[in-house]
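Shown next as structure tokens: one chain only, the form predicted on its own.
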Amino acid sequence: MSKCYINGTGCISAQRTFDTVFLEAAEVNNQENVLTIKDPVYKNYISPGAIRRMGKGVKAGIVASSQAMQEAGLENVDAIITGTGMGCMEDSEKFLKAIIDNNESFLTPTSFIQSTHNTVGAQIALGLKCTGYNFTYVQNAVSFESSLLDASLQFASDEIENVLVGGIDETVEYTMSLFKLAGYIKTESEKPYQIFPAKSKGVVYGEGATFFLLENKITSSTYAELAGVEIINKLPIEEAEQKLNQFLAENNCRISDLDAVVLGYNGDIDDEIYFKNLAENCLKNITQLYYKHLSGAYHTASAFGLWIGAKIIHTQEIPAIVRANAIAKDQYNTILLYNHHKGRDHSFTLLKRCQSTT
């Protein structure tokens, strides 16, 4: 993988992480099966009148990306790639339902041209009058690992000096309901909702947008080297271990060297096997963490858990929150993170510190 560096970083989620320094306002909501985001000020970094045409996702794409920039100290990107895996729903709900309450007649644009998955890097690309590649992938839980792929690739062709790469999705009401008649979403009968260990089926869903900005170039601000990411579609349980091996080894890296790793907990009894085979074996003296229960589980949850790995390295702390064990390291050098959604969409993610995080 080519070589970049996380330099800035913006987050929006269902936990105050727009105006703190690291998840120290954070608190687990265990009375809701639905996790919304909570909202910054978004006037200061929209004017409101393209408020009131804004759907949630993008607004807090807009916001997330602008405090990424804000950090890494940049006023434009040469490229803007976003992974989404529901895209603007309520806008496409919106449309929808206008369709049905208008008879399919009169029907005004606006919702239409906001509900397509790109709508989020588009508005940024304008706000910033940004010409350069711009690109979102729908990927289901690898849609944002897959924006890190292609950023790698831009850099490695000599494309780009830097990037900015985002995972947003939004809930809303109806598609909402729609999941907890499939059982995606734990019942209301299951109060108070617990991520980790899991007890039964489904999660407890949520919203947010995430974004990095990647350079080439170490600077002041850098919180990591982005190391290495894969995805995998599909792995059999047996298997994990193995690829978990290989892809440290692809890395110059091995369990011996990991200070701590990110797992993907969604609170899914099913989905917690793959992490459990790992934790309770080759990652048995490694430091784990999870995050599900602050952002909720949604398809771009991954790059809350990135945020949280970035964060973990700069500042060199990690919350009790977030810990699923109790083993502690003196320093957190390098950081791994393993996702999966439903037993496919696999990814490895690997993080370290580099000079300027020093």
Second form
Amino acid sequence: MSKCYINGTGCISAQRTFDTVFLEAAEVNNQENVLTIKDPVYKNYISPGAIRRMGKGVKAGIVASSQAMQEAGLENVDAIITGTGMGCMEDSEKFLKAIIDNNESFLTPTSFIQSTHNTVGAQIALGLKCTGYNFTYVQNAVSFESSLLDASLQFASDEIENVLVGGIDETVEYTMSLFKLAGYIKTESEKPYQIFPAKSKGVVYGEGATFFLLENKITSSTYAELAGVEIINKLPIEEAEQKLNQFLAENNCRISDLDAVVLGYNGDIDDEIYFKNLAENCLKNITQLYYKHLSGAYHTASAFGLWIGAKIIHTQEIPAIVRANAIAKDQYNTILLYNHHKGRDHSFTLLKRCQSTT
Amino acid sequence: MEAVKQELKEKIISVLNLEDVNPEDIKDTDPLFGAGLGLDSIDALELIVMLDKDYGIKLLDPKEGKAIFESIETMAKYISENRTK
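Show the same protein again, this time as the form predicted together with its partner chain rather than the form predicted on its own.
Time for the whole complex; same chain goes first.
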């Protein structure tokens, strides 16, 4: 993988992550089965003329990307790559509802224009007047990792020197009601909801926008090196450990080099098996962390996980609220992230501390 | 006519999602596009659909729009004279 570094981050989530350092205000909401983002004051970032047409995912994406660029000290970028599992659902629902309510007549343009999956990337580019490479990946639970992979390929081919990469998904009422009917979301009767260890099927759903400013050089704002990303769409549970070792070896690393592992525990008892398979065996001596009890589970929640990994390397601190076990290290120099969704779309992401952060 | 003007102001704020704008902020003769409310071409499409849906008025000649959408007053006058519902 071509060398690239996380030099800025921005995170809008179900926690207050836009005006805090690192989860010091975080709390677990075990009373809601759909967690919604804590909104910043969007008007501080987006003009009133533009904001009135934007869904919450677009607004959150613009603010998160703006924060990432600000941290990195950049005013424009060479490329914008976004990942989203569901796209701009708020406007999609509005448009589809209008079709039904008005018997396929009187369709207005705004919600249609704003409903496409690439709206966030497009609106960021419009705001920045960025005419560079702009791509959006819609690949379920590896949408964000697909964006990271693309970014690394852009660096490898010397197409870019910096890029905004983000994961965005939003919750909307009707779609959430369908997910509840389908059993994807935990039932009200299970309150208070427990994510880890899981007790039942279904997840506590969530939403968020998390952006990273990646550059091909280390700067004073560098969080960590993005050392490796791999997506495996199908991975039998009995092959997971072997695949993990292979991924680490390809990135000049072994399990014993890991200081922490960020696991995508989502509260679903069936999904948990895959994480436990590694956590209770080859990773049992490693500091284990989880995050979906804070962010909720959604297709690009792994971007929130990466934000946590980057923050840990940057601050060298682990908030107690994300710990899944009690193992502690003196330093956190190498962090692995592992995620999957319903036994598919597995991803490994490797972060390494680099010179400016040591 | 006054009732139509008030209704129009409320509908425009709602349909165009004009944040921090109240009906009393919009003067009857204020330009809707450009300097006044600052509406744009996408808003014009929204207003055309609103005329059709809520008042049964189909604007077939786009050139007409410029005069009709000049202000709340011109819109209200046109609606009062041409509405079918």
